[in-house]
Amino acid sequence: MPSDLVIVYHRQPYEEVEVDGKIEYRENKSPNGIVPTLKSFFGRVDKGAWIAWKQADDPSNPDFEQVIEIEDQYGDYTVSRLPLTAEQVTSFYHVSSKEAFWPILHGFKERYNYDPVDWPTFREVNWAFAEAAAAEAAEGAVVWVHDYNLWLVPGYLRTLRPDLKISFFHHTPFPNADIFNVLPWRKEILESLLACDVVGFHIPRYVNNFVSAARSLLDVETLKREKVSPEMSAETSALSEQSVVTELGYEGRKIRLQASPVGVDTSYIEEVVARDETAEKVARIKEELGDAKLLLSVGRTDYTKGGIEQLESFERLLETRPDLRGKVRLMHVSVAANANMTAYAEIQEQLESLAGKINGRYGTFEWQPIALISRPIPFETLVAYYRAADVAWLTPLADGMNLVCKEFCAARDDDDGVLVLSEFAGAAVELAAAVPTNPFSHKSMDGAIQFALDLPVEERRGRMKANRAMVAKQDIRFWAEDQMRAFGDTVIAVDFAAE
């Protein structure tokens, strides 16, 4: 049976555990995030399918199972698993996707190298997901791209099924066309995202870095332009817009331009705070740390997120405030993206170095000024050590939204708790109550987290309050709402909205 909805993610909607030699298909072990909002769509429809890549030994053998029927708490769907070989994953994902795109899509030139880009295999990726999408959607069906390694399959689809409504998110931050325009293939990615009906990112700064990016090489006229909405317009970001262009046109098309920005599902949040095992692992850290200050860093081992600038900070407010000395603690936890990749390894490397270096000028038998936490940390835990903890310290250099700093506001049911936030990370356009920090100013970080730390309990309190108001109310079903909502009159908006 065709599907009416069809979602394109590299990831698969499961995990796949192996029990008595037969492979058992489980829910994801955390329900917070982005996969179980995109299943949710799949009870609204009568039909759904969600297309991923499996790595396969031997993508011919007919024993590959390369479409199975699902049926779980969300509805029942198909999954179409493509099967890639070892060296299609290294050149399309790891090498192409990781290290030739992200480092434009953050801006750091400085990093990028074309050179080990296989541009014809991210092609036939491309193309793969595009032929599996057009084969699961029924007529006039809804599909929805999700970021940046699939770049090409809007353009693909449009080919093979003129019919379809296609939408896509871009989950990164989008540079402007003097970054973006770094990359050889920068016109062909342009008019795969244009043959969209619907361009979702994440803020409106991304929306009209792409408006640019696309007016530099191909002609391109903005129908519509908007003012920003309040909820969207911080003025302490770096990252505001004060309006945005909504809907362009292209070769007679009309694109909806649409900033809607991820959230995370607060009711799961607080439903864990609730929990007696959490009130009880709080106590226990607070405990611990006596009368020491807890800040919490938490991210992956990536360069744009600002580690070492943190450490080196931590660093100077330790020799310029003998007074903390014992006072605070920084538990930063950073894991790696992926091991195998040498920039992140000389990253992890850097941390641990310095984390060393500051531990062993500092630290004392009774404290240590860090904990460095290189392993995942199981979420129920992490919930308990946003509650515990007395600042969130999060200053990605650059970062296309930032999670963890909504996840740490949801989990603060106690209104207290100080957020210190970089204004590179997208999300920094909606928490204006955040206290605000430059990581590329040593003055700036270094005056944040101090001002942070001296915050008397009513400023705390009332910042808190307020940025816990934006994170319920664009939480991850606003965002998910907002983006099907952009496709008017469809059954699935209207269904989704009716809720």
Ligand code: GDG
Second form
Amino acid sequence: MPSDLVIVYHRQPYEEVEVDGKIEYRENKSPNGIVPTLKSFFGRVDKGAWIAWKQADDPSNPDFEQVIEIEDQYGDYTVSRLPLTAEQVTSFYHVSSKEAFWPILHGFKERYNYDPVDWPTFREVNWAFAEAAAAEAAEGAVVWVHDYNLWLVPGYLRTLRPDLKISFFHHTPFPNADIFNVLPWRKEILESLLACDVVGFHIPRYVNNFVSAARSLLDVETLKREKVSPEMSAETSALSEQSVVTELGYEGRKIRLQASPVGVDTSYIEEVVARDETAEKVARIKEELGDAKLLLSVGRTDYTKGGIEQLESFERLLETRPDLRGKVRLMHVSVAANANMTAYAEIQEQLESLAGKINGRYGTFEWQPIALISRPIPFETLVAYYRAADVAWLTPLADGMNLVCKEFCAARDDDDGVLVLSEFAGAAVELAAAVPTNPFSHKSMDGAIQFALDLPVEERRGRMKANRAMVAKQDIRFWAEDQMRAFGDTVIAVDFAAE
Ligand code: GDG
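Output the structure of the form predicted together with the ligand; the preceding block shows the form predicted alone.
Next comes the full complex, this chain leading.
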């Protein structure tokens, strides 16, 4: 049976585990993240489909079923697993996407590595995703494609199936023409995106940047521009915009541009917070801390996340504020998602060397200023650290959104804790009550962390209440609903209240 909603997302929507020689498909251990929200849409259609990839030694004869049927709490849906060789995965994902696109998307021209990109393989893999989506989609179905590693899917899909409604969401920033046009495949990528009905981004800045890139190369027309809502224009952020283009015309078609900030599952986080085990964990962490304050930083190991800049600022803090020695601890969680890539391995080494230097310079037998954690922490434990922290210190140089800051706020129903947030995280346009910091400036970085540590309790509460209200308002459901609404009435009715 063909599907009314097809989600194209490079990862599979469950964990595959082998039990007694048989493969079982299980829900991901932690219901945190966007995958469960995406799957929840399957409950609203007669039939859904998910397209992802799976590694195979011989893609023409894979040792697994390519299309499997799943029936779970979310509904009935098929999962198509495109068999890709290890070489194809490395080429399309680790090389083209991570070494060439990722640095450009985040504005790091100097890290852009063009030479190893194999464009024919990138096209081939994207074509395979498009073909698989076309095979599953019913007449007039919605196909929702995620992220830049699938940039060419909309264009191919439009050729294969002109009847479909295609939406594409970027989880990263989108740079302006000056930076985007470093990519030699710029025109092909933009033309593919303009084959969509809806192109989604986290915030208005990325939308306007996309328009700047499109305008530089193609004859696009701005059909509609709207004022940005107050919920997305905090003056404290470097990424705010006053107005945003919401409709473009290209080759006789209208393309809706939609800025919807991804949010977090506040109800799930609150449920974890309410558990007795969480309270016990928080108590243990606080006991361990004694009278020291906990600064918490969480993120993937990536040069975009500003980890080095943060450790350097922490070193200056200990240097200039001897009174804080023994009184603050920084827990820096930096987990490698792509440990085998040179750029990430380098950052990891730099973090380790800097943390070691600071601990060596200031630490004592009783007190180590930095705990550098490189292994993933279970989400429930992470929530306990969110609860125990005095300050969440998040300093990315560029970040599409940054969900950690929202998780931190969602976990603080005690209305305490201070969020220090980079002006260059997408979330900064929403969280006007965060303490803003500019990771490119020593003065700003050092000033913000000291300001946060010295903030009186009433002000902490006022800021946290305001941030929490925004995080609750623009949560994960708001995002999904907003993206779907962009299609107009024709599509899947969204009714979260009915859940
Ligand atoms: C991309 C964009 C955009 C981290 N450490 C642990 C752990 N995490 C979880 C956090 C959070 C997630 O990973 C990280 O999300 P972010 O949004 O902060 O960052 P990216 O991974 O770079 O995500 C980003 C996002 O897509 C969504 O569109 O916001 O800008 O770069 O949920 O909790 N989770 C666990 N242990 C850890 O040690 N369990």
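Numbering follows the first chain given and starts at 1. For clarity, every value in this text was computed on a predicted model and none was experimentally measured. Only the largest set of C-alpha atoms that superpose within 1.5 Å between the two forms is called the rigid core.
Q: With both forms fit on the core, has residue 451 moved 2 Å or more by CA between the two forms?
A: No: residue 451 shifts by under 2 Å between the two forms.
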